[in-house]
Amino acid sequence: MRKNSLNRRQFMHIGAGAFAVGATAKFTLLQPHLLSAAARPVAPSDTIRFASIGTGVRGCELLEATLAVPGVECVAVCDLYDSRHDAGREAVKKNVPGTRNYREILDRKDVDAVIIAVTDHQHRRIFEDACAAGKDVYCEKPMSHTVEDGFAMVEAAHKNSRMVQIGSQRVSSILYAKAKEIYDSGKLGEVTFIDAYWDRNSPSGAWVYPIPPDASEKTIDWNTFLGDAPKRPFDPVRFFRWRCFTDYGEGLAGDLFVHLISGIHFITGTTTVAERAQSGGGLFHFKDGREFPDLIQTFYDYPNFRMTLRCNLNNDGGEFIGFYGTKGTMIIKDSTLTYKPQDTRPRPEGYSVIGWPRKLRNEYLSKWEEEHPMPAPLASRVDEEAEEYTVPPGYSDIPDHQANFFNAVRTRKPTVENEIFGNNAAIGCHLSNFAYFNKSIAVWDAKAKKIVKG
């Protein structure tokens, strides 16, 4: 140890900043936005009237969230399962008409917008019909079931000049807004790697939902549910646990990766698709006839950074995104955001010179000190300090996301998570699944608008 010891002056030169960086983080409780779908009070004649097409788990969550948004009114609900009509009415706390046929809703002149909260494989058809009928669209994530579907949906929105928002609500979160502020400030330096995961460990988290006792071919429009998917006998497991099957959903990529991708695209300002992806994983625990893995990890190549995503249904790891830059690290863990700067000021090499003779080592250190004069005592402090942010107890970003959509409907100003944004995020899900099922690198051919083997 004595051979590599530094004198007091060298220690003070190197260590002052490190001490400052290690200080306790500054803590901030973020304040929610004042929810409003308009910049001023809304007159009854200016109320936005909407209907929800799909009133399952997610549809009801969205309906409940709209209760916090002023100036909007639900006027109808639609679902292929009759009991969900009552569930939708209960969620919106209003006795509105219910139907199995979404076209009845699109024919109504008093409907300005629709929420599409159905299975992934039904998104395109309902989305295109809604746009053609002049309705603005809030479409649940992932936007598309296939690459082709996504581009057709973008075209429909543009052709009919519709306002569109896709349902990855992290884009509207006050926590993610703060993360974007830090990222845009340059405090992280150059970010070349992003790591994220969303892990759950419960049957519910793995979509093993209970089958309602009244589920039958009488209460469910099974043939309409199948749509363009392969025909098969009535199967309530496929109806209620549809995310498990490739005919209707996108598995973990479509359920959870899309949230992570959307959040990362929002924070980094990414407006493109990953150039290629490699996936690994497997089906380890939930061997219940499903077709998707319960563990998947994908490595993405973006033009300016690399990114890994993981979802594991066999461990309760929660939600995490880490941004690793040359000047600092930013972590989002569940409802908390932390930023930790790095002390990147010049310092003499202390490791490799261990193998130098004392004379050469002292000459090196003396020269280094001449070329790097000690700063004044007050200037030795690192300007930045660690920061920590969290949201208030009970905060939800779902009402914020709903408010942003209805504000777009009223102002005709596009949302952040519009059809282009949503399509890019969905393609990230398709890349992951393509790589997993084909056991090959998935390459995005932007010119051809398709995924090919690498």
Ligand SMILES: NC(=O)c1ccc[n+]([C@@H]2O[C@H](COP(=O)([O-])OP(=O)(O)OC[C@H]3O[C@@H](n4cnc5c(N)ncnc54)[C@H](O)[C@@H]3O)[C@@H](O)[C@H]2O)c1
Contents of the next structure:
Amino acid sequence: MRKNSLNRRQFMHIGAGAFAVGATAKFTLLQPHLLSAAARPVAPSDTIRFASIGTGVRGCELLEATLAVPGVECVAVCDLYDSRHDAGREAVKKNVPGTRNYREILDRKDVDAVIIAVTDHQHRRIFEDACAAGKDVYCEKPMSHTVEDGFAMVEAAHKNSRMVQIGSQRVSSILYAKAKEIYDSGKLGEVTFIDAYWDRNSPSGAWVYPIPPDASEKTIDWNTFLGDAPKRPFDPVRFFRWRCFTDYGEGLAGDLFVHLISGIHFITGTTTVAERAQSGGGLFHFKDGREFPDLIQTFYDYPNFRMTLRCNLNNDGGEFIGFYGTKGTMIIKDSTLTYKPQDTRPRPEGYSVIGWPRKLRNEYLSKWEEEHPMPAPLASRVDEEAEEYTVPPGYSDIPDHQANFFNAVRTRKPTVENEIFGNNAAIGCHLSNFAYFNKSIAVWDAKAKKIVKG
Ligand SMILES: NC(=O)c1ccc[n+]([C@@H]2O[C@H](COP(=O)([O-])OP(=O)(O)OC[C@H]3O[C@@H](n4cnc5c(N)ncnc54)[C@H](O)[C@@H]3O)[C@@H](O)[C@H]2O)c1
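Structure of the form predicted in complex with this ligand, given the form predicted alone:
The next block holds the full complex; its first chain is the one shown before.
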């Protein structure tokens, strides 16, 4: 037998496709990089003064996260529900002024930037007004409530030359940065399929939020909350569980698909919208008057790959994205990233020859071996090339995402998730819902900037 060639037994194993990549992986604990966002200490004169418009659950989370970001100062909070002024102050640990009227904040010359953390149906109006007032904007995801809203917001940002960051924070995660590095290295080969899910099984996961005892028409500006949505009598369920209703939210697609799409667009460098989408699902458990399904799955066609996304509120599966390439597989599962190479060494077709008599089979395999000499490095196993990465305990990508925004405000260098990126990701959510509710294929008409039935 030639030197460096495999023996007959190994050869047969290769032929049968059983030469598996090993289970052991090189493990790396990733290091946080928040402070690198503000390359050097920030001079007091460079402090960015900002206000949060919307201090509900997310507004408070973001305000708290700003405490870790160097060189920023919260100077006001705004919300339609009075108790949330206090919640905002508590989150930012500062007794800043609170108002129901965001225009008071936009009129202030000493405010450089605003966080918009209001219900999705209010994003457009506040975003447009903030841009017109010369404020830079961190706007929560999904950027838009409708396709039309998204393009109007892009126009407002461009017309007023504003720095914009949309709030899908995975895009700033150290785990996703590593995933992008692996993807860009070409180690996965050609990636033709991506699947992702975000499953959770709890009242919180399904937005069954309690109504605070002081909620009333006195403490909440209900009419302003409705905005352009159809007029209705005061309804605290709609105010606090707005994600369940089409007038204000986009259900699971707007809440969770947008994170998955943003992460996938970031890692793959995708700058387009999917060409078409098909959805299925249903409402199985949370039959509480909501207008969205508690299970939804969408199959998307992108020019270079296909993708499925799923959210299921009836099983606690966590967060997952899989990238399937011709040379390897990359999986993000919650806070862990794994890369597993495939054995792409040349191999004979060895399955069908099981049905050949031994003599013919051996002749075929010998001939194949003669015709495919294997260079030495390829002859060794590839176990050690598998990789695993995780984030340090307690790591959060929220301050990283904010640091990226505030640094961009200071330097005028691009943000990681600007209005075009955010608009594309949000259109992915709208495609999913369009296909689900119309029970038809949703086709993206890029020229008309519209979703149409396929
Ligand atoms: N990036 C993430 O992981 C993440 C997580 C949660 C929520 N979000 C997003 O953040 C936004 C807020 O979600 P939430 O969970 O905090 O909702 P929430 O209901 O807890 O808070 C929304 C607040 O917006 C206020 N609001 C609405 N219209 C307003 C207006 N015109 N002026 C002032 N305040 C107004 C309401 O009074 C309410 O208190 C949504 O867009 C949501 O999708 C993002």
